[in-house]
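One chain comes next, on its own, written out as structure tokens in the form predicted on its own.
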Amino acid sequence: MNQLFNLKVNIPEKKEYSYDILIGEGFFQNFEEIVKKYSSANKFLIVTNETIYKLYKDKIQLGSSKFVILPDGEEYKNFENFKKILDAAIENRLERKDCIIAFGGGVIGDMAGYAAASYMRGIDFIQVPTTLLSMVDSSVGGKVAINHEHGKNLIGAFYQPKVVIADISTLKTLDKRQLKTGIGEVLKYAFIEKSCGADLNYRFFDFLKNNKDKIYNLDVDTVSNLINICCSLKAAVVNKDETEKGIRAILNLGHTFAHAIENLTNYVVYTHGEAVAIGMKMAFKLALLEKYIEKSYYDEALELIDLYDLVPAFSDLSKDDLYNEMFLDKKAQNGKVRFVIPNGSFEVGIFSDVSKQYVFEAMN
């Protein structure tokens, strides 16, 4: 006969969790000193790419730092890359106290976050964004993540980070390409402004419609307050969400659609931000047939998105290979695909009950 042990373990509430998103130029002049100033590591392992290594090599210097320097490019989120971290966190001693700073773009946030909660079940990690997608985006919420070549991020974990220290000046570095793909997540935050539940009302919408020279520009003012409401809105949601169980897909506005494009295009046709930005189309085109939004609001939007010149010529996909890729997004549920979609002036909601022939049409 097998005797059952019932074990009980107590286990206090997750306490709360903040941290500091520090928006600005300059921080690379005292970086030792910011750095030093949230975690207590004794080692420090900075994980980077070869593009970012060779412009800021010099910059990002501390005393008991080594580097791991990977690959450029979204093709290269993977199991490899993902395990040369954690070799090189062995390789020099890493201990639980030690702390992994991840210093490029989402790519290198995303998998050095996720070497940090997997290594030693968890060290200090930091984040250091170089890209606007990335300051706007990947480095704030705690979602880290490698991909599968059956789906983007689908092994990770959710992490969050001591502080992210976003320096606008490396935004310089960017070709405009890349500045535009940071815009497609940018723009996403105006059209789901009001399901954010933000304190303050930053009529996003307007000031994107207003700003767009003075952001390609890379003005100082304007680009980091528009990096501050992009992170403001975010913030809000993941207060609410952090492990999205509700709320928090709201900030995948568009993603369904560009997840399974960038998937089925091996991530080296379009930008994420580019895919973003078709996808976001596809999901307005879908809320209008669904009649969840006006045809005023509808021409509002692409027009906001034409403005800024995003989206490339896309390629002909096949319709049924693009809507089956979509059933391994992470929000599929009971083995229907869910889109967040506009259902009001930004505004959007989580429907899974959309016609497929709706999804077919949004496609075009």
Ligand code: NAD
Given for the second form:
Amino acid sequence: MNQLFNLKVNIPEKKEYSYDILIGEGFFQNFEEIVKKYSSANKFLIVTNETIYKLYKDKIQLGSSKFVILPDGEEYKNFENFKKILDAAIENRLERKDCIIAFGGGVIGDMAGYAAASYMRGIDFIQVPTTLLSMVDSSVGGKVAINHEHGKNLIGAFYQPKVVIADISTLKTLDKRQLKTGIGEVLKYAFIEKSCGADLNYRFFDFLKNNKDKIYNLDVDTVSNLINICCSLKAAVVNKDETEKGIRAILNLGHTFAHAIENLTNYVVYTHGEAVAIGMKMAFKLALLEKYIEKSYYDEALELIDLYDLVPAFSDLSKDDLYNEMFLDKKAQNGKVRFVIPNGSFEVGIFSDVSKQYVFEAMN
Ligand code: NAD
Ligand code: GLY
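We have the form predicted on its own; now please give the form predicted together with nicotinamide-adenine-dinucleotide.
Expanding to the full complex; the earlier chain stays at the top.
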């Protein structure tokens, strides 16, 4: 089922900007035609990684394109590989009207997007997400970044793509662990649905409760629907606050804990979605301790996270180290850690005055 969805981003100081998100199957059959509809570039630089290149190199050829093939892994989302993209852009003499295409998961999308934002102060950028996580979250909304040894996504920009092309046939080659990690970000939308303020008439929580098998079996209609719902919720938030001055932070439910966990384990122990799932459990525990939510909702939420079987055994990290690491989180303000915490059914708030003792208890 092919769906066309249009995200509008309101940037007060610029004109309203909008772009299409194409969701479905078969986009690679006329990939060149689609891409050229959205960018008038003469040259395309396709940024991908070794794994994805091996699987899909024949599918995404464009007449005038060059590839940048990076090593695979979150640990490579760094200055060195960011520079490789810029070097390739310079070597291939990309000009201001040319285009960088990110073909891969969130790591490639974030890094290629930041390169597109930086090269000549910004050239066209197209997102072709190939993981569930990147289809429901990272390819949409314009956050692009690389990691610094002192923190995840510390160096970056807000830079919107010209189009997002989410061909869900690519999910068939994704291993189960990576599919599950995408569910980490998907669940987040169920828990923030009310706060997103989208004009939608359903409960995403119920959709997830009822469709686990269809989702894990990659039923085309169900997965297209799921991506559409997530993008709609995200668009509603990004429209209100593109550059995260306020409400956009709700998209980071569980992430204050997750980023600290990922950073302390050097990005090689947990996938991002697994860290988010662990972080959401901690956020729910914190909400319960602070009495922001009822025990019945806490139980329901934890049951849904457990239903999707996302959280691996949690290695023994020092709570002091985790707490200190959180001060580097981009949501920290005036030296205080800001947490996105459930404060009602399917809604969340942003709090910086939570009890340190409860934070430590939540990390149990
Ligand atoms: P990823 O990009 O590392 O991809 C996960 C793994 O799947 C990699 O090994 C990759 O090579 C492989 N892969 C990708 N597509 C495949 C396919 N179709 N078939 C087989 N293998 C495939 O990880 P991710 O989970 O997609 O993204 C995580 C990143 O996204 C993190 O860096 C996180 O910070 C970032 N992120 C950004 C935003 C944002 O708003 N910009 C939001 C959420 C997450
Ligand atoms: N993934 C969080 C955001 O886009 O703001």
